Amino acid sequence: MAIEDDVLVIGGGLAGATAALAAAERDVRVRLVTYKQSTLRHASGLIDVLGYAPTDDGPLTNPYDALESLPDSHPYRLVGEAAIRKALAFFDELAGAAYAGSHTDANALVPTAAGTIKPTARYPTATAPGLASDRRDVLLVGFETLPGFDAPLAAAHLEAAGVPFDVRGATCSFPGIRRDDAKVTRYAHLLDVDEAIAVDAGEIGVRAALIEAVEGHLEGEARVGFPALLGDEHADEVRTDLADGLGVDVFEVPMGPPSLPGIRLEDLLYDALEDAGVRVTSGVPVVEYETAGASEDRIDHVVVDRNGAQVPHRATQYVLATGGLVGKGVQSERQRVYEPIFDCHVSHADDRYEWFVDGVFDEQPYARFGLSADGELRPLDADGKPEFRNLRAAGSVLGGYDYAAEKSGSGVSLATGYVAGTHAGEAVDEVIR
């Protein structure tokens, strides 16, 4: 007997939790089935709108007023502005303190540990004072057993990349850490738990150490920047005791994977997915769906693999989130590209040697591969017409943009899981009244 619902979402990344939770919003049965682990604890934390457009060089200060000059084939073209700006503010109930950025449409400039700067449109609270725009002295504080970020070489490139104001950088031992392989867990632990640590005098909190460690390196600055790794649990108040330590603003500069911004926001959607009551079903990959009858064109059930038992899955409605090439939502063979759960159609040159160009920085073809949709998103077949009535795609499952090149992932995850979760619920609700 299958496990019934009213939406089936099948991924759990951002994509995926938005679109479960928007569904919710209609006060209908929602489930989310994930395979592997959410790539959003590789991810920045930040939520990038659009960073930059194909016909601009630089950064853009206001995304939307780019949205006209991208192809019409672009997710942002399919779902509009309109629901870009509700898929924010969604976001921004979500979150609540947790994030800033929504007192305004243009984008934060935010230095990364590479010392660039990256556009967004939404920031965690604990990077907000590190933002490029404000003109204070900074001070970027590395650890030697930190190989992830290289302070003074980070403000080095910010130097280089021209912004207004003073920054320098300093390398440090981090209390109670003499591995270079610990994780940044293990660091953000300590600090959780301001665990004692053995001095000279006797032991002190290793917040305290830190503030020991850092202080002697100041020169005036009224800022400094850690790698975002201080604290989990307590992040904000481990933030504001090294803050009223140093007597300077201290923020945290966002990492590569894996990355603590990112687990905190994957816990901060998780967490309202219980809240909203989705049950989530964690470490089953979807192996096949069936049609209803004779209808092909209408999804009754699909079937998860749950430790070598088929599990089938009913719901009147479906979201697929499963990502693009690199989640593996969307996969590719010498001969073709294709979508391994229910072969909806990816369109792409059927010679392969047109699927990249040589120049490594040029503009590569594959870079847009993903399903075409129509304004539902609805996934399309070759013919331009939906391949199934109850299914929607969300997220880097869909093409036509480089979120790469664009800084748009997190922001087209947004605003398309809040497009097809809204469409799901609705058509439920329907069927329902």
Second form
Amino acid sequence: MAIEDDVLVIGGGLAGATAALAAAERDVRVRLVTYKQSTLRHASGLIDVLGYAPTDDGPLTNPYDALESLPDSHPYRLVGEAAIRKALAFFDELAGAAYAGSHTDANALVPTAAGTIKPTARYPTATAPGLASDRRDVLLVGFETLPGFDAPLAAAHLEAAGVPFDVRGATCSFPGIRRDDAKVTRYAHLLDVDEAIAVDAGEIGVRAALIEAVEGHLEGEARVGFPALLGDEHADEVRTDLADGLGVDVFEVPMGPPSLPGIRLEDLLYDALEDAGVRVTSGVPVVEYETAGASEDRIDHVVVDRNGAQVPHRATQYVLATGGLVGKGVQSERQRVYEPIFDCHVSHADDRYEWFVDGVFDEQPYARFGLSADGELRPLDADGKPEFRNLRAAGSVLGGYDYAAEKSGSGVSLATGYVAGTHAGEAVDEVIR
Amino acid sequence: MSDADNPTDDASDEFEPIQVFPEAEEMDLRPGADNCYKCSTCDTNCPVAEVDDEFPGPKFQGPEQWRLKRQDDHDIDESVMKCSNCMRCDSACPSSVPLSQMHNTARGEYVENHMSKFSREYVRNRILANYRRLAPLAATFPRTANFVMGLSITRWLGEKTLGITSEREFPAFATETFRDWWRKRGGAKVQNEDQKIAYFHGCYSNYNTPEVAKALVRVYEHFGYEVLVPPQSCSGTPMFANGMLEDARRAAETNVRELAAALEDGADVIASCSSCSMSIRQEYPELFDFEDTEDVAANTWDALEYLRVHEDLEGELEGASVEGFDDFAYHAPCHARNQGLDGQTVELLDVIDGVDAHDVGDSCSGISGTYGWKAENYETSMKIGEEMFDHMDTADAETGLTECPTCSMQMEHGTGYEIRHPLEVLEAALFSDRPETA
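Counterpart to the form predicted on its own, namely the form predicted together with its partner chain:
What follows is the entire complex, opening with the chain shown before.
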């Protein structure tokens, strides 16, 4: 006997979690099945909608103004501007005080760990005092044991980018860390529990010791930026303590993977899933599906593999949110590019030498590989017909856009997750009635 | 060996395949190591690296160390013994790198080649890993054993002579083991050619918590299953964690042989301990190649999972209520999490009236089997457990619930709560209005 639910979402990243939450807005039973941990752990935690358009050179001031310039196959064109706005509002409601940026349509400019400026629509509250549009001077602080953030280098890059304030970088040792390659979770944990560490005068908490270490580097700057590892479960408290102790505003600079802001966003989403009564099954893959009797176009159930044991899961509606080439929702062999669970059609050239172009930063065809879909986000076969009546797709398993070049990854996941989940939830209601 | 050393065009001989990679005789983990693109997701899941920056984390212990030791001048780093074998990194990896397989083989190699067989650490680890060998003696004189093990002098001696922490109280041995009970009972009460299970009870529910094993028998008989209790050895979990791969191999060989015979008999294998099922399902096929290893792995199930898939368990529980249990603070063991079973207990208890299970979050309990029993790991173990203790404290419950015997020791140690197994609750719910069978 299968494990039964109304909506089954496959994939546990931003798109999958949003789809499950949107479906759960109705009175239906929703389950989310996720295999390995999502790419949110690599993600900056920033919610970008559209940073660059294919037709423009510079960063976009207003992402909504550029939607018209996107190709018809782009997921944003499939769902439309109204749906993108609804999805962002849905996220704002969900994130509450943890995120900022909802007061304007315009992109915010966020300094990154590499000293570049990233245009983005929403950003963690922890990052808010660091925006490049703020004219107050900045001190960036890096740590000797953390090679992922070179504060003086980042400061020099920001100066070169022409930010409207003075920015300096200082490097100090992080109290309590001895090891050269301690994990970011170790830094965060030390701050979270404010672990006592030995100093000359006895023992003090790590937060106080960090304040002491940074104080001497301040030269009247009004705000101090740290790499994004200021606590995990108690991040707000850590930041407030540091700000009070230093007498300045404290902000986090988003880092490369692995990323605490991405982990915190994941926690926020999974707390919301629990509150919404969504059942989560993690650590196991969906490996195949069965259609219902003679109707080849309706999925009856999918099969989850547990170390060789086959566990059937049945639902009325399904959402596929397994990610793209990085998340492995889309995979490739020498001869073909394919979607591994439902074998949905992925459009690509037969000759694999046409999958890429030589210039690394040129327009790469492979970056757009993924499923094409209709307005309800049902994946389409090679003839443009829905592959299944009760399957929708969301997030980077969809093709037709290059999220890395456009800076549109989170926005597409939110918008398509919201639309696919909402339709899936509504379609269950139709069947019940 | 190159082609030149072993020419294939010698027509006089039969075809002999060429050994291209000399190391192919050993376990070849190269494809796994090559899968790693260093995203460090595993490191963010490591409960040890979070509290102890001396530990270099799973990415180093796995693919990086594997590559390093391809060179002749690199030995296995001793830090591999600080890995608690929680296996969280395994289910975290988005690129299917077999991290725990790498850790297990590296640990085995370290113990085999670099740890003195006369050292206190080796002797202590061997004793902890082979608890199954000592338990029968204690079970023969359970009251004496419990008395002696409970003495503070015993615990003091344990720490001084063996490095077993004196902070913990040894679990009590039951006055009657599950297998003794089973024998006295006359074995199975239900005969059914079409529905059989072979129960892998493991050591703990045999010697320490037979009430869990009895609950399993009663629950499965309630659904009409014939229960077999095949001969069995330790699942091997504590042996893997201590790098005692030869001990584990012997135990696994017995288990695979006996469980394969039960499969042949028409039974599926059921375990009530999430580390036992993890071991049989994942570690056996990763580390051993006895005949039927894969078959036994693919047909082994967790006790609740099997009923959910093969019976209408939720339907059966609909409207059932239990008395005598308070609400629970539920901790999903890492080894259940790794099998995708972390949500099922809370989901099932949702259906039963009169009792709720509050999930205390996804942190590790910190004890990881024998890990937290070692004097040098005790502090780390308790630091890891702190998050779980906090969440248990704030949860609206005074009793703990978990599937894993050592997690339950840690939960009890950190909070003083009584800890139960989900099968006990399930039994109470199924038999709530049938006192004659209870």
